[in-house]
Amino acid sequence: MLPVVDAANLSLDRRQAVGIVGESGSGKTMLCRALIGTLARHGAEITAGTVRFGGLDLAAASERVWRGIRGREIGYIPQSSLAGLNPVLTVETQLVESISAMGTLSRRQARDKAVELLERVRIPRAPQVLKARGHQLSGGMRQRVMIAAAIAQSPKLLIADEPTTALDVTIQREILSLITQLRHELNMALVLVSHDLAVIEDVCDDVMVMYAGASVESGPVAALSKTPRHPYTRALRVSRVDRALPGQDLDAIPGDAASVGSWPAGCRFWPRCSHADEECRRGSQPALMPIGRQLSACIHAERLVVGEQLPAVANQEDSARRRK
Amino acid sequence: MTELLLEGKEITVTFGRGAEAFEAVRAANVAVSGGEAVGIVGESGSGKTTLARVLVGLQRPSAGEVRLEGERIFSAETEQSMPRSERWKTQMIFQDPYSSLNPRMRVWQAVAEAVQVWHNLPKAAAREEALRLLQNMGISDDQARQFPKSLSGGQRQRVSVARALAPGPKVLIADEPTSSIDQSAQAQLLNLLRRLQAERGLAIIFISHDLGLVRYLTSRVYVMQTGDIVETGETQIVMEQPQHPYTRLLIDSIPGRGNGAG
């Protein structure tokens, strides 16, 4: 047995929307099928921890209690979903197909319905897309089908794997921005995946970050772009190219991401961080503990605050805050 | 004013016949002189893949000529591919790091495999080159042992960086080159093409859709749309004052200006 996700923690409230972001073998993708109860069918399972909805405790429930859960009560765009719509089959047969689930309508019900759904995702001229096939469709509109089906039977909680990864910037904006507003419209809880910090600061309320199967640090988006309280998430930004001018070199995070199999002992994050020490190296992964307006699992989390601001962040009140 | 290195005039590309035919480059006249970085930016299906295929010879245009240090080296007249002489002078690296490296050969193989097309060298020289080209884009002798499967996106990228430095070229074209890989990857692999424009002089044409990698790599931009480059400038002045609208859409797209949430 490998384990592939070992220390993850997120919590979201009704109507919330919460990023994941962490780079490719992090556990971002493992973590959604934790929550939407697939594991299983790739093979993997959950062998420690809980995962709570509502009053419900799913951790350990069947697949007939998840049928009554997923689509219903949580809906899922998995990733390269682009990918997901069969190119043969008419849109119609596919979106009837969410919309069946949700109990005995006609045909002709189920259809109005689909009209329904692709005008709800902004889809113009519904009654003709509807006919189309997936291979006919752009990747925007392929996109937009597919949450149109994820939302189907208006669940509370949305999870979008990476829903804008294979797309066209503008069109990754068109997405991103309509997710967003179907998400107040049906009083929808969002966790989005991404492997773009940025991406997530203009969607999400709270952010948790990822690395080597753990989460490192977690909390409201403003705070962890002020004041990051990890090594790696403040790598992550710092790495970014706005962050570094024309002819300058970028603050790229030395080495390689830690591969599932051999994560190294004590903080998995050690082996490229500055900040590392004898401490670091020892142990298991630390847990993440409140500092600040956040948590993080960085054993030095104070130090890293009040010895480097980030450039261009002006000086705030927590950098003077003490780990309790 | 330095001289122009490569040059794209006019190029043009059709495919298909007839009613069926469908321009995916129209006129275009890009240019890089020796130790510049440009970048053309645009999204799927504005052609600038296809306008790349054409300066590094892939792709032979349907209008218009390649000029490589003033001579003619390619064009929708000659008969023949570009010609070798001249054809090491400008090599290029993929999108997907995954599909260009034999997955059946070993790493440094896969670069001496290069140096041995390009230097004629016995083959233990070539090895010795391989090793020596792969270290300096951060690949150890162990990780050159490996096949590329057991590196990462990132590494395989710098793989491929080395394999295309092979020949010792002056134009490196680099088509989304860090669409695939991991941010933290991604800022090596910026880090490493800036220092080989800044250090060695090598010219970079560099290709993405992100306004804001091409902000940061480039001195001039083009951009590209639906087969046409709309827009050409000095990057900084487009990035500030762009003057198409499809410019402006692009540079309100890039995330983490607060736009995204509509």
Given for the second form:
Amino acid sequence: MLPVVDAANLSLDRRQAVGIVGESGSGKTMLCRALIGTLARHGAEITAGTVRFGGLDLAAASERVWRGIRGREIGYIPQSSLAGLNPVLTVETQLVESISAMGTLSRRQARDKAVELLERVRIPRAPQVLKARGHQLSGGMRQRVMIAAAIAQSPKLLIADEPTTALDVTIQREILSLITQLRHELNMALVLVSHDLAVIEDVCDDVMVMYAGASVESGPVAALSKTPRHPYTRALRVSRVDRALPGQDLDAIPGDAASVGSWPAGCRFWPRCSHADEECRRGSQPALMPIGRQLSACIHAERLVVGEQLPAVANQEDSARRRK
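Since the structure above is the form predicted together with the partner chain, I would like to see how the form predicted on its own looks, so please show that one next.
Next up is only this chain, free of partner chains and other molecules.
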């Protein structure tokens, strides 16, 4: 069996927002699927470790147990809104199905609830949108429908896996604002996956950085923003688009991300790390270790503490303009 995620550590409290960031292939989406119990649908399984939610270990839970958790306790917004909606069914059919899973509403009441949900996620002309199919809606509208489905049963935890993928910068901002508002209104905890550190900093309280199937750093957003204590976190921050100056080349992380099945021995980031030495190349992936307010999987994390504070980034308007 090929390991895809083997050293991930994530925890959050009620009403807390935690961001997960890392390059493509780092294991972010697979971790999310583990958190909603859908690994088997993708030919994967949990072979070790625990997934604790409200005192219940879900790592070995049956599908019957998951049916009482998924949607009701844990909501999920998938990466692709177009793939998330069934193309042959109307929005009404799919939303009513999500609402009816509670088993307490009649069909008419469920439809009325569907209209309320669409209005809550700021969709105009909600009754007309209910009659539409996914391909008849814009990307932003489809994502709002997916958010409505995710919060239909007022879950305690909302998992958003790159919810702004393929949306333009203006719609991205609206969707993130909506998720943040709903999180506070419904008192939900939030796990937000994104490639964009600026997004994580705007929305989340804490962040967990993943690389090659492992957590390499975690802690408060403010701490990781000012003084990252893993070379990969620092490299991600230095390569941010909103740090680039007009006319200058964008800093990039050298080399390619480690692929599943070909992780190097020792720290998996060492082939791309300017701090790496022979010690980094031996053994297995280092575990997270406390250092200050953060946890870091770098055995030389102390080197990154002194004199490594990063300059402030550009303001949010400049950031949005450059990302656009």
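Rigid core here is just the name for the largest C-alpha set that superposes within 1.5 Å across the two forms. Quick caveat, the model's predicted, so the values are computed rather than measured. Numbering follows the first chain given and starts at 1.
Core-superposed comparison between the two forms: the CA of Ala222 stays below a 2 Å shift. Once the cores line up, the CA of Leu186 ends up less than 2 angstroms apart between the two forms.
Comparing the forms between the two forms, the C-alpha position of Gln248 differs by 2 angstroms or more, with the core used for superposition.
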